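Let's start with one chain on its own, the form predicted alone, as structure tokens.
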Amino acid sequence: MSNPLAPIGRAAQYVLLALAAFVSIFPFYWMVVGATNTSADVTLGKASFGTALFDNIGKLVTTLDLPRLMFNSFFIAGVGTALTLVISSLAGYGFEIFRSRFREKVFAGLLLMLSVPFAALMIPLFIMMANLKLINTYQAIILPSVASIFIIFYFRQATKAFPHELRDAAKIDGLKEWQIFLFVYMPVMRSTYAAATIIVFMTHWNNYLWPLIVLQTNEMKTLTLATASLISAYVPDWGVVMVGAILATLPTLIIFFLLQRRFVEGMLGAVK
């Protein structure tokens, strides 16, 4: 006998999707939506489409150096991301692969790092970077994150799916461990890489504190600090901020629909 009440448990879960849907999209909506209106019409809430969009391209293209910016962000970017995918997933490698007396203490070491907040670090940090000269240098934005404690734990726990198999078959076979890493390991866990490659690229890409600490001039800038000072100026043109949001959120989308079917697999733990 069918519930009564299944209907409306339906009907009800519908709802919740929809308003959960609406509060995901909204914001991309009236981000696109202001680019296309004046400040004046973005300032009173006007959410249909206008037409100043290629006006305000036009003020974004003269107030910033966009070609600079853009060269800075995707640098910045896409070395982390390669240094930090190479480093930590050699950690979570060696932390699931090799055994020691003391594996588990020091990974739990490192998971407990995660709990200090990074407002800790900062002076410490800047301090140590001051002292090597690194100020005002892309080395200071991307060596602070090429070891991360988060992707080092994903890659362990990925790793616990590696059929050691292939590891046994590889080493009969005369492959020495970085051959095993990079002709064996790394294929076969490729949907774990791209899911980590979406992850660390949107945490490069929309870093905002620590550029804005050692990044002096406007020279080192990324497109995202550069994006966020257009808000700080005395009458800010909010149809020009809109344009420079939707910019900046471009790249993170394109990287994600591109490996968005790889980013489920790694997700769920899926080998290959």
Given for the second form:
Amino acid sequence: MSNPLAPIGRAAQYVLLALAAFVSIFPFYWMVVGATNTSADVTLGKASFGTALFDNIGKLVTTLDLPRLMFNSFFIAGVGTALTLVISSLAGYGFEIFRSRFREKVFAGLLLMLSVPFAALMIPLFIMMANLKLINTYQAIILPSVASIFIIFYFRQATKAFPHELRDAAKIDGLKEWQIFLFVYMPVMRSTYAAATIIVFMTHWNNYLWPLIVLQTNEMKTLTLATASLISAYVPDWGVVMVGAILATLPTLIIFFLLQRRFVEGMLGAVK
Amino acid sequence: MAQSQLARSEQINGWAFVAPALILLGLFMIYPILWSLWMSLQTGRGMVMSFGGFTNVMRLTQDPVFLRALTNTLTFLAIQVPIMLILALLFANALNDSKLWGRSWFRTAIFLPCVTSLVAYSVVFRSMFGQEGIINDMLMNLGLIGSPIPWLADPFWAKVVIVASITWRWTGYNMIFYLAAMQNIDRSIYEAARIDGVPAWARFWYLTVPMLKPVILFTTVISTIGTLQLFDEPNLITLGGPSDSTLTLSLYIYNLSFKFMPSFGYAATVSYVIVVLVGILSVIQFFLARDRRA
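Any chance you could show the form predicted together with the partner chain after that form predicted alone?
Time for the whole complex; same chain goes first.
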């Protein structure tokens, strides 16, 4: 019964995965190595560690107001994530749990809007924010992305696995609907929330186009925007750029590793 | 409690849960969409606009920069999305094997790119693809190329860099969807096939792929929408160049609105081209998926 080709297949499997893993990891290595090298070394493709790390950090600290940028980034991503999770999970729960004649029609309408690209919204949104005098504010960045159709869809899918008996039991115990949501639904769905937190935090943290349009002064900029502006120089200082890139990536990496175990679990619930 | 009263309170509760999201979407999505449709019928520069009807649509057909951006965007779509999704499927299939050593390590490594910041990875990629940079060094050391490739200075290679970058960033993301879906497939189906002597590639092609069809459709639609909106990478890695060879529709809209003298009406028209493209492609993809399932 043993297949003579099986060892070859197994070897091919490892080669494929090892290659994919190498290609995936290499740019991270390059980023870290680059942060320790001078700009000239990075340009010339030096792939070993250098001694310019503290020099590069020093230059970055003098070019950018790092504490301020960090605060902006964390504030926007933190508040944005919290609001998105609350509003979108409420909607996902509502769409799945409650029966109503128009429910499916409204939901189908939402899914249709999922395909409207941001480009079609950005000019009116910009003029709207200008009219509301909100250009260059946190509100202008956060508000338009707080109700995420994708996350509503995600929570609705995941809610299909939520045991209705729990809700019935809670009702018999006299809990109000919002209490059920807060004390029964949220704890049960924590894996779903964890996976959504990663996705939503990343979206807010990495947002580039909209902040580029709306945030206009240096003290309002995010770390991401500031890192991007480092390469707009005619000859960018690559060592410094790499330190900036590490700072811009570290928070999402940390969040991912903290929540990783729940992440796949949560994804599993959503695809079922 | 009477049955109808219960039903009514359920209805009210339901809408109360959904309302915040709907209000925000109405304000920041539906209203701007309609506004931008209206705007696409206006011509003029800056804030001075007048009704132009289909003037903007006519202008599209005679605008070489638009046609170039459109061709570029569709080229990226046609090449990048299939490559990425096939790779994601292959990786997921290779990882969906409980006897595989180091499974979670491989999974984490391949997923890691999509945890990076778009801006950070874009600048890192730009530094890697320099004329004297690390990628050329590695390829030359491996003997794959004889002389350095002008990655960012050549229209063809600049497109290749963009495709490679997006593939690097998003393959792991799609892989996770496939992996999650694969783990929901009943193991006994594979056991039965194995006992019947069905080879591994056939189990993949005739069992796994058909069962993943809904997820494949989902990732195709999501990736299509993403690629049609491509902005960050061309803006940061290639700056849309050389000579507009990586200019995308989104980048063109940005340039029309915020880089030069604003031309909001025309930019809105270009943005509706993306809306129409997404619409057409989604319908085609849904149609294809339904057809094959029948």
